[in-house]
Every structure is written in C-alpha cells, then in structure tokens.
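Only one chain is given next, in structure tokens, and it is the form predicted alone.
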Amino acid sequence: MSDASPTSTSPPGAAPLLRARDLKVHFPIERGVLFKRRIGSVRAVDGISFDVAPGETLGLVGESGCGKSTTARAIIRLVQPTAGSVEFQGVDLATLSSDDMREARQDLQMIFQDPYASLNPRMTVLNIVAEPLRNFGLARGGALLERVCELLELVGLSATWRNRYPHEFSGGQRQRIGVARALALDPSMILCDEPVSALDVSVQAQVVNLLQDLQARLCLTYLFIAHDLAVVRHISDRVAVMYLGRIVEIAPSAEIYAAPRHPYTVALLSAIPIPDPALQRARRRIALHGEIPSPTKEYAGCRFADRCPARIARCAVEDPPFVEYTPGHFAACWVTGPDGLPEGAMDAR
C-alpha cells in the first residue's frame, strides 16, 4: 500500500493517450444586474487527475451533477477549465489558441448524450455527417459522397438512408449517425458522453457492441461517461468513481466491481439489479441518506461524509489521499484499509 496519486495508472511501458493533471472546472455565480459581482462558485469539477492509454476505455462513472459531462466538455474545450491541464498526445489543450484547439479537436471527438439535440434537424444525415470533412477541407464531390456512404454503412446504417432527416430515424439510429459524425475525421480518441443514457435498454446493448466493435477495428480510445454502473462494466478496461467534482477510487473495471474499496462505491455496486429473483431478494442494497451537498460550499473533509455510514471523525475535518491499495487500485478513504472496509462499516447507522 502506497500513497499516490491516481495519475500513473496506464499500462507499463504505454505513453499516456490523454493525461489530466488537477482539472478543474468552476462557474461564477454573480449577483447584481448593472454591477455584477462574484459572490461564489460551482464547483463542477474541483481538481481531477487520471491517464487514459492508447487503445483503453476508461469509464467515469457517478449519479448526475457529480461533473462527468463537465469533465469531458472540458478535455475538448466546450467550456474552459478553471485550473489544470489536458494534455492530448503530449500538448496541453488547456493552452492552445482556438485555431490550435480546431485542429487538435481532429483527433478528439466527441459522442453527445442526447440523439435529438446533438443533430441538426434542418440537416439531412448526407449533410451532417458531411460536415467535418468540409470543415477541414478533407473531401469533396464524389470523394466526400463516397466517405458519407462508407461511414453509415460502418455504424450499420444504410447508406441509401443518406438524403433524410433525424426526425425520420429511431433514437438508436440517430446515436449511430452521431457515431458516424465522430469517425469522419479518424479521430484517435472520442468521448463519449453517456451515449445510450437517452435509449431503450434494448437498442443500449446495440449501441455499446458497435462502439467496441469499432474500437476493434479502428484502434480507438473511450472516455466512456455513464451512470448505469452495468454498462460501464461491459465496455470499460477501468473505471473512475466520481462524486462532488471529485474522483473517489480508480482502478480495473474486474477489480473495481469484486473488490470495491470506497463507500460510494460500494452504494453504487448494490444498486445494480441482479437479474436472479432469488440472489436480487437475497441481497442488501444500501441506501444513502441525505441530500447530496452543495457544489458551492468548501470542504475541510471528505465530500462524501455525511452520507457515508462508515464515516470516522477524521472524514468530516480532513481530506483524504489516494492511496494505491493494489496495483493500479487508489481510493481516498480513511475507513478502507489493506484488507477492504471493515466488517460492519457499511451498516446503517
């Protein structure tokens, strides 16, 4: 066991794809109409670091509000970070010019969460996938219609379907042509925003298997955000818990799952429905109490504190490290030791 942070975490002798180095991501919030003055902050994401390898998916998972959206609007620079850097195949993001983060945002892609907002309506699916290859002067003519008809036909859309409009399609369909939009440019990287959040659990399923299907072929890396714990377990390599803008336990998704290491974690892990009436009815599923506590307010302690039933007096005045437990497994608990929780820490008090 070993003090550190959850930064060194890529595969031995693999150059980090993308680093975050203590992100953060604070909005203003100001009083006053004609003389404004800052009177707060909201902090969304209040100081992250984590490595993502080339070729891995990493999951972030966490309820909503915790910041994961915030997080990788961040990375691409669809809002500024606060503090921090980014740093994508070696540059840091965070300090190039709009012109630089234009070009750098070839390689980086992005997968928004909601199918009807993330299209244009007015826009025919020839026209939206289009659209990047046009942007960076990549295609034209026959050439660019040729590139349209073989991205559609790689997410498992018709390429005849080209000349209609989102409105015409299934939510499924419509995040598939969002896939499409992503590849056009051969990225390296995409993040993907909770991508199937917004879909039947049915067409879920569909849209996770194309996106490792993909990564397969394609040698893509995922930022993969999620709540649904169950689906980031069947795409992700590893897996960050978030909570507060803060990351709380990192490690390998099959470790993560067997061997959780931080109270939230453990909360989270017992909400997923086991499908087995039987071990389902058997099981104890762990309530949190409590309101989620503000993103404005500063804390002394740990953020999780006064939901956590295994909370010490040390939780509420000091902030934990990180600590790595095993290789590559770091959670910031002052309750978890070598061995786990403690017997018993979990029992509602």
Second form
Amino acid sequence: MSDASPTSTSPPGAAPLLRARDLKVHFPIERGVLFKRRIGSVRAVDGISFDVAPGETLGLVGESGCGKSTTARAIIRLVQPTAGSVEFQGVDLATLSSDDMREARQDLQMIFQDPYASLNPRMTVLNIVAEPLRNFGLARGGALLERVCELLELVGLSATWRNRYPHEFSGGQRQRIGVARALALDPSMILCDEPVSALDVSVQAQVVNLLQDLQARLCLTYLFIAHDLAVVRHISDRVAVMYLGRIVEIAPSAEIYAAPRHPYTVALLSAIPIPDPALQRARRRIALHGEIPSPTKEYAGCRFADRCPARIARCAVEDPPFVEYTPGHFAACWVTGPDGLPEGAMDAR
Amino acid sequence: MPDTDSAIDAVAGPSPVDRAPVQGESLWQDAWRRLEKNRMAMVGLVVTIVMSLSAVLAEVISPFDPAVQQRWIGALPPWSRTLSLRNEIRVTKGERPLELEVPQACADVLGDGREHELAFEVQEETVSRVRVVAAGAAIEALHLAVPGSIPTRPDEIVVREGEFFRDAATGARFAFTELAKGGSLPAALGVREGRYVVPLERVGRDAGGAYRVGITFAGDGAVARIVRGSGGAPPDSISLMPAEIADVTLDGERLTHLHILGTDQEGRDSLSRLIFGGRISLLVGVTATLVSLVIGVLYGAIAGYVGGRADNVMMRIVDILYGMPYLFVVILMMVAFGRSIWILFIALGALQWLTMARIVRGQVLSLREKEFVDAAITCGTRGAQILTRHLIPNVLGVVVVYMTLTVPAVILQESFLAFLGLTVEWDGRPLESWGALVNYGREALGGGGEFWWLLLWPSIAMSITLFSLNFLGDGLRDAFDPQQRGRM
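The form predicted in complex with the partner chain is what I want next, because the block you gave corresponds to the form predicted alone; please supply it.
And the full complex, kicking off with our chain again.
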C-alpha cells in the first residue's frame, strides 16, 4: 500500500544513479544442529525504497540496529538482499552474479565505520590502497606507486608514509586511508557507512570536510550513513530517517530540520545538543520511552506506534503509507497532516 | 567539476613518489621488540637456536660416531679418557683396515728415546692382522707378545706375502711367508720371554723409507707391541684389519680420547649420542609440527572462511578424529607400515593438525567478520586471495605461537613412544631420539644406579629443550598479543 516511489531532489529528467525499490534483508533465525529449522527472521531491512541522484548526498540516519548499515551492505552485496531491487546505473545489482557484481563494484565503493577494523593490520598503506588497483589490473609497477601516492596526497596524507602500517596512524588518518582506498578505482558513488562515528568530534569535522571536498572535485555521489543528525545535516542534500528496517521520512536536508513530519524525526532532532547552554536548557527534549522493539516481530501497523507520543488508535492496526507532502518530502505517519504534525501532538501522552 | 585526473594534477609540489618513504614498523617487528624485552623468552630462543644448530651440525660437532660399538670402553663415567680411536677410522668389518692413528701424545712419548710398549689386544677368534707403519729408521724391534694360551704353535702365526716386506733400499725381498712356511718362524723372529720379537733388520722398508711390517695372527688374545729405540720419528699410523680391538695401551696406559659425558654400555660416546638423539627429537618435533601447520592452517582457514554446512561437516570430522586414541593409532600404523620415520611424521602430524585447525578456524571465523575483509570484497579481491592475503597473514601470529608450543608437545609424544620401545629406523639403523636414550638409561640404571649418567643426560637435554620452547612460546604469545598477557 505504500507509495514506494519517492522521487529524488535531482533535477527533473536526470535518471537517478541508484534506485532502491522495496529492498528487504531478512536474516533467518535457525535452530537445530544438523537439520536446521527456520524459526523466524530478523527483518533488518524491511522494504525500503529511495533514489540517489548523481552528485548528491543522501543522508541515512536512525538509531543503532535500525538497518542503516545493512542497507548499505545490501546495496554493495556484502549481504544478499532477500527481496527488492537495487538499480545502479540502470543495472539491478541484487540479481548480478558474483563475478558481474565484482565488476560493478569498480564504480560503487564503500567507506567503513571502524577505521581500526577496516584496514588489514598486516599490510602497508601502499598495499592497502594499491589492492583495488591490482585486483582490476589498473596499474602496475611505477604507475601503481605513483597512483597510490597521488591518492594519499589527495586525502591529505603524506605519500612518504606509504610504507607504514595502519596501527601507526590515528583514527582520522586511518579513515583517510580508507577513503583513499575507496577512491582508488575512481568510483562514481561511495557508500559511507558511519565513516565518522568512531572518530573524535574534532576529527569528525575534518573527515566530513574532506569527503565534501572530494565530492566537489571528483563528482562523487554519497550515501552517507550516520546515527547523528548533526553530522548528516552538514553534508547531506537530502536526509532519510530509518526506524526498525523502514524509512519513515525522507526530505531535503533543510526541510527535514526545519519542518520534520514524522514524530520519530522530531524526537531525533530534539536530541541534537545545541552548543549554547542557555538555549539547550530552555528547549524541551522529547524522551522516547521503551526499548527498540524486536525486529523479529511482525507488525500490522506503524512500527513506531509503541513508542510514539503522538499515536492514535489507527497506528497500531494499519501500516501508514509513504506520502509525499511537499515536493520531495515523504513521510509515513497517520498523524501528520499537510501542515505537519498537529500542534501538541508530541505531548499527547 | 574536475575529473579525477585533473584533480590529481592539481596536487602541487614535486611528485610524491620521489620523496623517500618513511619505513613503517610492521606488527612482526613490533612483536619482536616486545619479545626482546622478555628475558626468559630470549633465553629460550637462544637455547632453541643452539639446540637446533647442534642438531643440524651433528656430524660436525659430535666428537664420535654415536653408532660405533666398542665394548671394551663400555659404561665409562663422565670425563673418562679412552683409546685414541679416531672417528675417521670407523669402518665396518671386512671392508678395509681400521686405521688407528697414533695421537700426538703417544707420538711424543714414543719419540723420547726410551723403550715403550704400544700394545694392541686383539680379541677375535678369526684371523686378525696388525699392520704397523713407522716413518723413519728408529724402530728397533717389533715385539709380538702373545699372552699365555695363544700361539702355542708357532706355525699358527702366518705372515702373508706383500710389498710390505720388500726392502726398498736394498731391493732385498724379506719374506716372512717363506719363513713361516719353513716352520722356523720363532727362530727368525726370536722368542723372548714369551714374546715374538721381530728384529728391525728383518723389517722391510717401503719406497718412502718407512718400515712396514705385516703380521697375521691366528687365534685370539694376541698382543702387538712396538718397541722403539732412541731418536727418530714415532710410528705415524697403525692399522688393524677388521677385528675387534679391545684395548690400546702405551706403557700400560690407555691412549685416550675424552668422553665428556661418558659412554654407554656398548662403548658409544654419550655426548655424541645425545647430539644425534637431539637431532631425531627435534626433527620429529619440527616435521610433525610443519605437517600439522600445513594441514591445520589450510583446513581450518577453509572451514572458517567457507562457514555454514561445510564448516560444520569439517569440524565434526575433526571432532571424530580427536576421539581416536592416538597412541593406539600410532602403534597400529607402525605395526602395519613398518617403523619408518615417515610413518612417525605422518602419525604425529596427523594428530597435531586437529588442534591447529580448530585454532585457525576460530580465528578466521572472527577475522572474516572484520571490516577489512568486507573492504577487500568491496574492492574486488577474490575469495582465494582474501584467504591468502587477508585472513592467513592475520592468523599467523597465533599460528607461530601455537607452533612453538606444538614442537615440545610432539617431542614429548615421540619420546613417550620411544620410551615404550617404538623407535623408528632409517636405512635399517635405529634412530634413537632422546626418548629412546632415556629408555636405554632407565634400563641401564638397573637396581644399583651405577650408570646414572645414561639416564641423566638425555633427561636434562630434553627438559632444557622443552622448557626453552615453552618459554619461547609463552613469550611469543605475549609479544603478539600484549592484551592477552596472563590469560589463556
């Protein structure tokens, strides 16, 4: 019943670079030693659809465990999608053979969350950055060395550090190495899976700025995942908010911060600290009650209903459709109306 | 927007390639730095290296052949001196003469101008021959002393013909043979106080001017003596035809080599046996460990990386093999396929790889969830390369640690087998490891314990080696994973 075809904010007529439609990733829960019975599934990603236009950054936010990272991993096929399609440059990645997928990854790269785990500790920086180039036979010998050095300088590292090992770098530097590796194949799109979550706040800004700078210089498209709305605000053209395997709201960046339509988005925004103690004290934070419900459960209605301060009776029984309220601004909520959430809805409890 | 190339062109300054790179410190170097600080581990490493070197260079450093049996010097306590039997004269019976090189000490004594007695006791029922080669003209007489019972009949002393007996200076042919045939040997040699004395003028000279005397004895218990007169060079070599020599004395004193650790009951040098035994023990330990390394790492890595049902089946196989009583299997294999050392390698290696496979599988299982593996997949690395380039190198630290701890375990197991008498053979010769030496020592100990050194040395050698390897293994574990210190 959901509309399931949100348009992007890209200029009309331009085909989206990435089109995810009704993407689902379910992990089976099995019991038994030899003869495994499937006794249920974890619905990590449960039917999400979005477009990413060339050159834009789509921010994907949500709390831990809501399926953000699984979405990225399903797109690049580090996990196999259970259902749905992921069209990248017009090709459905979800159905490619593993060899074809390997080729497709030349244009679709990923930056990982943990800069301490995403670099092989036994390899030098040179070998780490050179690996994709060697894999696809793009450069060898002196040309390879030269390209790696260029990449290192491009991400703000000294090429003289190329023979050092990852453990000799700080977190921010390591993440830059990860960025250099992702750039090596000259991709058109990079999936950034919480690239700054593991970094110090001061370093976060540097890496985000680097990514923005690279986007401008290399014409990159990002899917930028974060659990922190503040970081996403800085870099994203549009923001999608995920809750329990679903996208609950998608909107241009400025709009989602100015006029959020989904109660969950409102709650998330109220959790962003304001760097002004007076303002911070004055404003009202919306504290969500209850735990994240189990993703193994099946829901008749809205997944957020249990914790939603604005819920109405309908929420628990019927799944809200994904409706476009203003151009490019979609939300899935029974309570929100053409003018946003009704006044005082968030106080309803 | 600029494309990639022009963006890169924008990087200013000289080409970054030309600048000398800073050398990084790999995790191996880091681990070595930590290991260096661990005194016990370094001692263990040094001892291990010394033991390994002695095993590799056993032929060079061992003073004697560990296999030559010389019963007449059997069961000598440590720091005993024995006959001047040099190793290079070891020849099996019937092939060519045993060379007895006269040691310098002996030569000096013989050259002092007084009369000395160099005696060879020949104990053999069969024919033995003593050949004395003396350089120079100083030999006065060769006395053949025959104690009591032996040449009761002089014609039993048969002197064979040969170039020995030609006097090169005069050209006169001196034929003992003829004398023997003529039955007048005692007269020709001269019997004095129960000894046959060969007058020097009867001894032939060879082309080099050396006196050569060839005498063949029949019977046992014959003694040959060289008595030297004043001045001149001593006999430089004395060779004996295949017959067991019981003793060589100079003026009643044995011409000796030092047996630092004594000898065993067969007269084999304990130190040499220890060195060669260490070679067998270490060889078995290292080889079985390498077998287990190759099988275990590959098997474990594949099981861990492939995962799922394949992993399940592979690890159940390991479980089943674990359940087999290894001693029983090894004994059966040795009975069925013979006591070849290869069987031992296979049997012990086939046992050890199980633990290695489990360890590696566990490591790979956790490693493959690491993001760098995802990153490798993302940048197009294929499965086999992920295994060899990313997973296995990261497992190697643990593997090295486990290997270092496996070697002593295998040595101990082999020793146990050898202790039970399951020694292996090579070319029909038994290969006696430390375990076998301990077993021998235990038997030799008997009730009185008078041959204590036969048990003590192999026990000490084995203990030191096992301690060293274990200390080294512990040190390596701490070095590779400093957070693990004190755990595990």
